[in-house]
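Only one chain is given next, in structure tokens, and it is the form predicted on its own.
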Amino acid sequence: MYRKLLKRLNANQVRQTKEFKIERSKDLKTMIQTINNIVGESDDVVQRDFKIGRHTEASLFFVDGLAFDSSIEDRIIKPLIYFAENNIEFTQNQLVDYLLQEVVTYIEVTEKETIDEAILSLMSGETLLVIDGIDKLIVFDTRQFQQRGIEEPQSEVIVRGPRDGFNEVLHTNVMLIRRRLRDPNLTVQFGQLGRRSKADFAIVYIKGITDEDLVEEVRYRLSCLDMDIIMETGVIEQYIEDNVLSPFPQVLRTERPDKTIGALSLGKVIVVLDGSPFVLMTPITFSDLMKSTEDNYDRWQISSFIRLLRYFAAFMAVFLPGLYIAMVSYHQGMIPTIFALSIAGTREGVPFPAFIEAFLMELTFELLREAGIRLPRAVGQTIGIVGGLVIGDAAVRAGIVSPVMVIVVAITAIASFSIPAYNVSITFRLLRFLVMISAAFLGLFGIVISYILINIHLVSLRSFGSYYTSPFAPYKVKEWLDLMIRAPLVLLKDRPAEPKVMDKKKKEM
């Protein structure tokens, strides 16, 4: 019997709730009302009533942690309770007006059009007065959240440069940009995304050097955003890139401000999430990948040679393991004697073929290199460190693999290591088992395929409409200066040609 109350009670509950009409009002206890029928559930929206200077009644309401408590009481509350109005007749507008210019000392104050925009600031942890007689919803900035500190970035750790890094808070973040960037036409445009999350954002561009056409189209994919809850700006990226189908990044995305700066001078288009410390920067091309910040802080011969040694790396990354199978197992004749007769004396007792041992010790790798990202930071990497020696070292003691691809597969590792950006590395591994099933079936001939197949894909790849392949194809010789190798500084004096600037020159020599 009682459920039946319950639930009934429940159901009359909700009844009223659906049948409220959200409408601005004079009257406070409408007022109230309306408010606590959006949000009188929570727990944690306090509403806080007194009256103007002892006889105009008003209401506060404030989310409780998202709010700052004290500066609501000593900037808010306080002074309104003891206004005094002196014997001067104010008419409704003036009585607000007078208020927030004479008596309230907060200075982010605005007032809302509707309700809904009231509630919205509300939960985004704003404080919203109401209040008896006036029928204008005041909001007042009192924002303050608790923050991780500005640490170094975990992801993009480099020798040289500066140690500070994003944390997952928006205006923090912007700050950070702004600090280092004193330009006026740097461009900051806030808006909100997910339509419950309700997510902070902002679009960052340089005027005057960033392609408006780009901005306004990067603009655009956001707006077609419609998902409930996004997160992470990992979800962003996956949703406005070019080519959902493709392996390879489309959107770089880092945590450093230093080379988010040097991106805004290029022409990109930044987009910061609150609650994210990775901003993405876009459009890219393949060799954005493959360059770090630190380039350009050493001399141009020690950048120029980490550069190369990088490409040569990406080239190991994805093609050694796959080319170990197909000399063992095709090509044998290609391999110089004495080191033919080394490889299949330590072969000899493997039960499997090259491609099967290489795919277990690959297998194997990037499972202990998974654990090692998972587990507590104190004991992962001494995990992945002994777990590769101890199985290696028992894989080669039972016979099941030769000693040789133990090295095959640690230089792989080595090398996709050496590439700066995380995500393209994921997708050097991905690739790396597609060139060894190739190389297992077809030898060198399948390797070449895969290499034809991968370029003809990078082609015809865009990044919001720029070339991915930019300044390789299309070719453009004068940036070369800047790829590969990195020539002085004095040299690098324009712009790259993608993504499409209004101003070419980077400086004038």
Contents of the next structure:
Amino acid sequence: MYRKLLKRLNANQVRQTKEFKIERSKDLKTMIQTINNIVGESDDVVQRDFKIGRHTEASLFFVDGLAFDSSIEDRIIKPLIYFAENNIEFTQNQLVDYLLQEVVTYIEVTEKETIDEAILSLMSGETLLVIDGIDKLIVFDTRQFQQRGIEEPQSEVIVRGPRDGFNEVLHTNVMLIRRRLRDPNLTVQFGQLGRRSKADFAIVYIKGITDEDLVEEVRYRLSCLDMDIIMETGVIEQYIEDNVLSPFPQVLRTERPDKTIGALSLGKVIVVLDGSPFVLMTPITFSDLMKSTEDNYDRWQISSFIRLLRYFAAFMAVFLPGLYIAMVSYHQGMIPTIFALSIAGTREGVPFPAFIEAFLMELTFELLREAGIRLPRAVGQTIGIVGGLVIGDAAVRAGIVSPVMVIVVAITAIASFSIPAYNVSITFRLLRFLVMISAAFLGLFGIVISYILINIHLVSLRSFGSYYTSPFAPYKVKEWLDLMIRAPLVLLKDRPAEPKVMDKKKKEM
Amino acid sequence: MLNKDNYQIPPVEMAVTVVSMLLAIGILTLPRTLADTLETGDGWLSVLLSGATVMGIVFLIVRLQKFFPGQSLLQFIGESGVGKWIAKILALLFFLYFIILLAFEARVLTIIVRMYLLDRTPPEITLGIILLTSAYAVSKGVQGIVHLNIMFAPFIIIVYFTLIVFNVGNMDVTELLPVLPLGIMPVLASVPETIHSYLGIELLFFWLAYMKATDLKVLPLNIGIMFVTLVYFLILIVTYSVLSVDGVKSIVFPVVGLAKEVEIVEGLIERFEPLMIVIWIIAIFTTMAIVHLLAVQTIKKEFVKKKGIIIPATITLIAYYIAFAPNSIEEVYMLGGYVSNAGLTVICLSLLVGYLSVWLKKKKQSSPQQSKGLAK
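Could you please show the structure of the form predicted in complex with the partner chain, as a counterpart to the form predicted on its own just displayed?
First the chain shown before, then all remaining chains and molecules of the complex.
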């Protein structure tokens, strides 16, 4: 798949553009003409004509709203207009140097080689200056725009731990990472994605820990990504993952800076995209799906208990309805006699077989969940009450479902919500339907087969080349200290085997 | 960086693979077959003896492998002119053995599923599903199957040990006494029969090639064998002392009978037996997947060098037909007996041929013109 993408990418580079001539020119009028040809139809592109030192004509272009108006006025236009040439004779190149070095007080100034580059900067909020008689494109970084404050992440709520989360601005996000990790080896590399959107993204990793090949692989896959617009990191995720058909995520996303630097220190690569509060972490293993940063903040007994609970919850979320179906319809003998009798008692009068019953309830639950998300938050509560209390109770009273079934569905629902990553809990919920179907047809045997199938799939899965099931398989016994339990931090000295790292030791003592 | 090619099996993983290869059908019936042949509770002695014998065989295999690390036995034999044909014949024997073993295991699995889990589902469907599942596992290659074994091994081991531990209370050791009432000879005579439960080590002829030369050590593998011996030994002792030797004879699958006796925490798990069956399905599945892959590999490496789905699909289909050749449980077990004997023969034969060709090559090498060296 990637090879195909690369081929297409290469083909594009060969293709010629058949638009009008885009070339730099010494003549200001031609230059303005060219720029206006490209962006002139947009009303939010502002053109400001003025004279440098009262005789050299010049024009300034910027996008209204993206660029910082008052600083352009104070620090670029004002000095240029009031600048007196003092009878010094300049060649044209000297003039530019003189202006930039001694007149304009702006910090970030660059000269662009081509009009394409200059326009791209212009569209991202920088200010473009063209001067009559000089074929140079001078760009000031005047980007400043509205952004959401740094708030608590909505999708990953924790009790203990920092409250700040990423927002939609790339530089703010990188700042949040950098502020927590002052290591000079923390490497941030910017790039742009999307043929039209040209969204900025950053690859972040720690030099000396992260495997260079891994960084190269991430860069390669990102460069193969050829789309006109990139809306969110979720889109990138689907393009760069190893196995498109797998229900399991092979790239993890987070809104939390502390989780991000945790991942960085384990040798993972982070991808930050401008316009999304979710950053991507890769490679990951199955065990990462079950970990929360909070595990490290609590005492080890608590964290270990909670982690075990999570694995149990994951098991329940996938297998409980299937087990119920299998036991009620095939293996009544497995249930203790008294309990079996009471289940049979409650199922009396229920018109459907267990499978249909379970399917109906599970679907209803998924519906409620979806409705609860889509509704405005104030009304969302109602759904819970209507769905849970009214429908559940009424369904039981009407004899459509048995009370035990309602309990099973409720436990499954709660279990599936206790998985730290939201997208993973959806994976588990999908797998649950697979298990339910196989349980309906083949009972316990069907459940075993579906368990085996899931395992076969998992052992063959890779996330950027890392074994997905590590450290279960391949065995890394040492890492089991931080797997289903979390041993005291004193004992956790090494980084995990996947992803491969250049520096194995987390600490010496 | 991408863990895709050049997967090399570390020693621990190889040992676990061997354990899950061995722990399959044998364990369910071993107590009964031993009770039938010996008429006494001395089966545990026979198990210990055959365990030691098998460890010897493993030692021989690993020693042989050290002459050609990175190559399978058949590849090694096939290098020289005449060896090519011998390798082909051996490969054919191995293939026939593997495919019949695969069919046999699948059939026994079907019988168990029908007996304990699904009494109304047609066996044709169950068998088809099992074979298709193992064919899916085969598509993941050596790395996939080794890792699959590793994923399942803890469950299998935990269930067997639960079975043993929770039966300790029901044990009556006097069933095992007196030791050796009929002398040592019958025990010795039963050793070949017991070795059948250890079949599966032929896997080493093929998969040691995936190990690094420095990793070729006997110890981890033999610890695996020792572990299997321990499980057999404990199961035998527990079965005989709980169900009595005469009682064992009358049960088709004594170990499942043993599971019936277990009661954990007063009825919380009243019937341990379905859980046991479930785990046992997984255990036998791992063996089947390995055998299935071995069959596919033998064909692909020695006969038809073709990629794609055709060869695995054909093999699965053939196994499906063979599995329904026997008509009753007795016939299935007769087939099992033949397969085991065939397996033993093939193992001995390949050991013999292997050492012979190593000897011949060395002899050739000692003459100075032939300097085409061995790896070690």
